[in-house]
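Only one chain comes next, encoded as structure tokens, the form predicted on its own.
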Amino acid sequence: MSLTAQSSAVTARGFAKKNMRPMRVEYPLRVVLAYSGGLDTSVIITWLKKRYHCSVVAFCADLGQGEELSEIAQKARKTGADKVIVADLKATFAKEYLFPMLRANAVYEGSYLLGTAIARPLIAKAQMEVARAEKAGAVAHGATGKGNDQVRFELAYQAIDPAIKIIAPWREWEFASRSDLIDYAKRLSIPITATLKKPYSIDRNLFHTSYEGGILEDPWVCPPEEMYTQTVSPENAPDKSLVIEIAYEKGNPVSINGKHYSPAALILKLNQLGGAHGIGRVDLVENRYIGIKSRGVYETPGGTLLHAAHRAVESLTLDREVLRLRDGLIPYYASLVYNGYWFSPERELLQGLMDNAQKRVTGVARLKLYKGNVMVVGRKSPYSLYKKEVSSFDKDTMSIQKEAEGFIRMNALRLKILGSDGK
């Protein structure tokens, strides 16, 4: 997209020196945000607006974070948005981003299900699908300058279009906290409703609520109950334990005790049922991409029992070799999503072998749910690798017994010339 010719210039003013030439600054025309209506994306509009001379356009992706955006984008409005586009991505996001990725069961750092790094690339593709179609000259982001979203954003703008001009006011203007941005929305008459008394930052989508800042900047701290919105405490769920049996084909879920649902409604169904018993709580320090430690919370009650219910098919059905291959890939696969790789030559190389090894993971996971507790107590599938009659201690109807004592001896060949060495 060429940006001169959806910009004008402005001639920089204030040079002393004679014989200097002037500095032309393109702006553009027309700037696309990524419009959360929180704090940061309302003050983000107004400031575009009088330093970049431009009209605004609030992009907002419905995730499933379960506002009513009907509000957020009259608030948008409000705020000095010149057009406000919504769009329902909830089916794209369940099909296209969450359900790759738990085929690939990535997992970062052993206990982030990765629920705000997933939803990155999303906004940001449909985000430039509108800057295009709107004809606009630069996409903007209220990411901060110590956060990975950043990146994430950013990766994927110029993945799908190298030209395009980014705006991270972030790193651009002169404010350096979120009191400086309040008072900066109170002198200029923004609506807002933020304050200074909000102990932490929430971030919410179909699959995950996160939480950080605030009281859980200090790592010792114990989350407050409260601050929980899709869980129940464990000592709060029912005394009484829920079985439930999720099935898959070739590595997708596609039904509850029996029941089809749809990618994204079968996510919400396992987070009630998860949520009611008090499932999916995480609470960890994670090494940012840029080097930073943060701490964070999260609830993912859905995405916790289809990571264990998928594990108990794939144990079934899987090669040993190949279950020990795909599992040494999914910290680096995981790292990828994380650090905003979604659009990359090598996830997407990586995606392949993890669909590959999906093909005969198919079969039904039962579990039980138990006071924060999840445990697989059945597993079954047409393509089972399991056989009764080679694994029971009570027949040898292949004689592996007298085999694995030739077995043992060749295995432990270099180990006993190991031994004998300079005896």
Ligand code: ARG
Contents of the next structure:
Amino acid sequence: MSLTAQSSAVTARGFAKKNMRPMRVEYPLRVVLAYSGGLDTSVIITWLKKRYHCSVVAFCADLGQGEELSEIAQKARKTGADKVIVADLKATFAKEYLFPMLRANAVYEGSYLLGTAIARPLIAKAQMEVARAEKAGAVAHGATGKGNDQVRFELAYQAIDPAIKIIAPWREWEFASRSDLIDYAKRLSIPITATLKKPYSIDRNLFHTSYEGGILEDPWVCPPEEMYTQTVSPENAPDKSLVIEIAYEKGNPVSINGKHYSPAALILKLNQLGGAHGIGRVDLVENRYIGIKSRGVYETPGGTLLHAAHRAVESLTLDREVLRLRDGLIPYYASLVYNGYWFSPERELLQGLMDNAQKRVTGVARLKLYKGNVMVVGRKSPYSLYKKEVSSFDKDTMSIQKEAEGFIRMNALRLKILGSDGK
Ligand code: ARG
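Given the form predicted on its own, corresponding form predicted in complex with the ligand:
What follows is the whole complex; the chain from before opens it.
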């Protein structure tokens, strides 16, 4: 590994690649790194300084990953960061990212509720604000060259400032594995906490915990029970069910059992309730944007409850054709989030449509939580389009049954013509 022999004409990205117009970087370069406190970003601080002769601002975003922020800041400084900036983004994350995504009922490939995907644009945006404030010419992240996160970060950076220089160490350095990183850290005395490596990679925020890689790379391997951190196993969930009520206003959940919560607090509360009943585990093989299949395991207890509750209130309040049209757009919206197009005109356009559909989505859903299952057991709304006098089997004040005959006959017309055509 020739990490020290650097030419002086370093460029911010693609410096070693052919067919790329290299951009010369002004010295001294200042780089804002999206820092997590893990091994990779700890090594990246030193690597950046050696490779780019730059100063490094470690930026850590608190999205509810449950790490102690003051400890992370200390760690970043010990590992060589020239400056550390921490930001508590939990409230913004819930209100401006999770809630809009939940209003759209976004689900990727049938079951992934997008907890990691939705976090990246916010981290990138906040990081770019730091870059501007610090007059930094470049941003860096610790995402690998095989995943979605590199795309999400970098699409967001460029949507925010097309001139920003991007450094993605995983695509640049020669390290191929975690042990390479540990060797490098040892060689350069980077104080990494030698935590016992979990046999899979974890990403956590206030919406979900995701697990992938390591032992999970065999899609036939059953995830070990001790892996889960937010949910009890359905087998160990209480034998007694729990019934809760979630109230919505214009598509946003606002209260649980009549008690009002801020967006972030509401999600945390529902995580706790759903987690205690083993709700929200998902195990799937998903298609990454770059064309690789990947096995992911997720825990999204609160999000799972919110999807069920939201659908229940929508079932009363949404017009049939609005529902059909909106549902047809969910896979596309979910792909935009998954693929990293949060800051894009098409996502914003779709969000407008999704939010417009939510004008009437005010009401309450009653859910029963029991051993890994969430069951809708009631719904009500002042905007309900469900009219008992119309729907009831008991009486037919509008003569619907009589009119139905003509409705069916007219709808059958073209089928009859086709059927008698003989060709
Ligand atoms: N596969 C998920 C996604 O692309 C999660 C990725 C990050 N998770 C992790 N454990 N490193 O959104």
